[in-house]
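The chain that follows stands alone, in the form predicted on its own, written as C-alpha cells.
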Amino acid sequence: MKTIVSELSTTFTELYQQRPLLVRSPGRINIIGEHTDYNEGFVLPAAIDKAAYIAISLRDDNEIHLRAIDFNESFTVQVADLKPVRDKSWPNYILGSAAQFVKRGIKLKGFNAVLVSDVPIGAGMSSSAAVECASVFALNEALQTNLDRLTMVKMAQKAEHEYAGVMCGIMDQFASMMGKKDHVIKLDCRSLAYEYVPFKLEDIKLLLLNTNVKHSLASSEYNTRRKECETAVAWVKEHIGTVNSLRDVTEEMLDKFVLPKDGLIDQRGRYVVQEIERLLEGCVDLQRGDIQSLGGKMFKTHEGLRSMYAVSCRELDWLVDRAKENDAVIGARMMGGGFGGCTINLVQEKAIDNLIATLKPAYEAAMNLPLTHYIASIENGTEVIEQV
C-alpha cells in the first residue's frame, strides 16, 4: 500500500501544489449469495486488501479537475454543469458521487482529485463501488457534511445508477464502505440490517481466479435479469398480494403462477429463491466451523449461475469445473455480476502452488487468454489513510 499511496500523493503535489486528504476504499468479494441483492435476498460479501484510493482538495473556485492515474487522463467540469460523460467511463464515478452532494441541498465547491486504483477493473471485486465510496467519502471529509456510512452507500449506490448506468444493488457498495478485517457482513439488502460473521480459515485461504476476459453482454444482460426477477415477482403478485420481491416467493409460488407461463422467467426466479435458502445456510455452516458443506454450497451456487440465471461463460466454467476436481479446492464459483471476472475458490493454502501450476498453462492454452490470480484477505472498509 505504501508505495500506491506515495504515488499517488506526489503526483497531486505536483499538479496542485497542496498537501490532500488521502482515502482508501476496498473493492470486494462476496462468498455466497449472487445477483440476490437487487431481490431483498441476503449477501455474504466483505472487502479485501485491493482498493481504490482517492486524493482531493477544495478549490477556491467552482472548477472540478480530476486526474486517473491508471489511464493517465485529465478531466475537468464546472460544477453547475455536472453530467454524466459520455466518451469515458471512470470520470463518471467521481462525478456521480459528487452529484449526490447537490441533491441533497449540500453546496458542493470545486476540488481537485486523483484516482488511483489496484482492484482489478472487470474482475467482479467491485472496482466501480470502490471508487464511489472513495469519493464520496472524501467529499464528505472535506467537506464536513457528517454524512453518515448508511447514506454515503446509499449515495455511491445513486452514483452507479445515475452516471455509471447499471442498476446495481446495494451490496457492493455496502462491502466497499462497512467492511471488518476478517469477518464477512451477513447484509439483509430490504432492510439493510446486518451482522459481521467471523471468517478466519486455519489453513484455507481465498483465491480469486481471473478469466481476464469480460463478455460485452455482461452490463445488458445485468438489466435484463433484473428485469426477468420483477416479471416472476409480478407473476406471483397477482394472486398473492403480499408479494413485494423474490425475496417472499417460494418455489411452490413459482410452480404455481410463474412456470405455466413461462419456463425462462421461472428458471431466473427459482435460482434466486434457491440461492436466498443456500446462503441462510450457509451462514449457519460458517457458524459451526463447517467449512466442507459451505464450499459445497458455493459449488451449486455456480451450477445455477451457470444453468438457470445464465450469467456465466466458457471461461468461468472451465475453471469451476477444473478447480471441482482437485481434492484441495473445497468451494468454488464464479463471482460478480458474469460474463467474465474472477472464480472465488476455496483452496487448502498448501496446495495453492500446484493448483496454479496445474491450472494456468491448461488454461492459457485452451482459452488463448492469460490466467491471473489473487489471494485475498479480508480487510476494513473505507477510512482516510495517512500520508506517507
Second form
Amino acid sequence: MKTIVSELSTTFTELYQQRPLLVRSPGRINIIGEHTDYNEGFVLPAAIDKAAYIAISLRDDNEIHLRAIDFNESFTVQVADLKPVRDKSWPNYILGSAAQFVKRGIKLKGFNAVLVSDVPIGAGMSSSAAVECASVFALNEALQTNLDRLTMVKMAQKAEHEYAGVMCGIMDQFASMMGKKDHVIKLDCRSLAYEYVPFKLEDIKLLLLNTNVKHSLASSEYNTRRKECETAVAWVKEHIGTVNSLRDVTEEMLDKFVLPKDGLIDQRGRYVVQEIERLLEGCVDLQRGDIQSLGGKMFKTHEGLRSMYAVSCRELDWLVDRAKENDAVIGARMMGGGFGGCTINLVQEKAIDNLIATLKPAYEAAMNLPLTHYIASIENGTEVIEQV
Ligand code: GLA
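Let me have the form predicted together with alpha-D-galactopyranose (GLA) next, following on from the form predicted on its own.
To see the whole picture, the full complex is given below, headed by that same chain.
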C-alpha cells in the first residue's frame, strides 16, 4: 500500500502543488449469495486488501480536473456540465459520484482528483464500486457534508446506475464502504440490516483465480437478468398480491405460476430463490464452524449460476471443475456478475502453491489465456489514509 499511496501523493503534488486528502476504498469478495442483492435477498461479502485510492482537493473555481494514473489520462469538465462521458469509462465513476451531491442540492465546488487502483478491472472484484465509494467519501470529507455511510453507499450505487449504466444491486458499494477486518457482512438487501460475522479461518485461505476473460457481455446481460427476475415476480404477483420480489417467492409458487408460462424465466427465478435459502444455511454452517458444508454450498451456487442463471463461461467452469477435483479446495464458484472475472476458492493454505503450479500451465494451455491469482485478506472499508 505504501508505494501506491506515495505514487498517488507525489503525482498529485506535482500536478497541483497542494497536499491532498487521501481516501482508500476496497474491492470486495462475496462468499455466497450471488445475484440476490437486487432481488431483495441476502449477500455475504467482505472488503479486501485491493483498493482504489483517490487524492482530492477543492479548487477556487468550478472546474473538475481528473487524472487516472493507471490509464495515464486526464479529464476536465465544468461542474455545470456534469454528464456521463461516452468515450472513456473511468471518469464516469468519479463524475457520477460528484453528480450525486448536486442531486442532493449540495453546492459542488470545482476539485482536483487523482485516482489509482490495484483492484483488477473486470475481475468481478468491484473495481468500479471501489472508485465510486472512494469518490463519494472523499467529496463528503472535502465538502464537509457530514453524510452517513449508508447514504454514501446509496449515492455510490446511483453513480453506477446513472453514469455507468449498470443497474447493479447494493452489495458492492455496501461491502466497499462498510467492510470490517476479518469479518464478512451478512446483509439483508431488503431492510439493509446487517451483521458482521467473524471470518478468520485456521489454515484456509481465500484464493481468487482470475480467468482474465473481460466480461464484455456483463452489463447488458446483467440488466437482462434483472428484467427476467422482475418478470417472474410479476407473474407470481398476478396471483399473490403480497409478493414484491423474489425474496417473497417460493419454489412452489414458481411451479404454479411461472414454470407453465416460460421455462427460462422459471430457471432464473428458481436459481435466486434457491440461492437465498442456500446463503441462510451457509451462515449457519459458518456459525457452527462447518466450513466443509459451506464449501459444498459454494459449488452448488456455481452449478446454479452456470446452468440455471446462465451467467458463467467456459473458463470459469473449467476452473471450478478443476477445483472440485482437488481435495484441498473446500469450495469454489464464480464470483460477481459473471461472464468472466474470478472464481473464489476456499483452499487449504498448505496446498495453495501446488494448486497454482498445476492449474496455471493447464489453464493457459486449455484456454490460451494467462491465469492470475490473488490471496485475498479481509480488510476495513472506505477510510481516510495518512500521507506517506
Ligand atoms: C455485480 C453487481 C452486484 C451484484 C453482483 C452479482 O457485482 O454490481 O450488485 O448483483 O454483480 O451478485
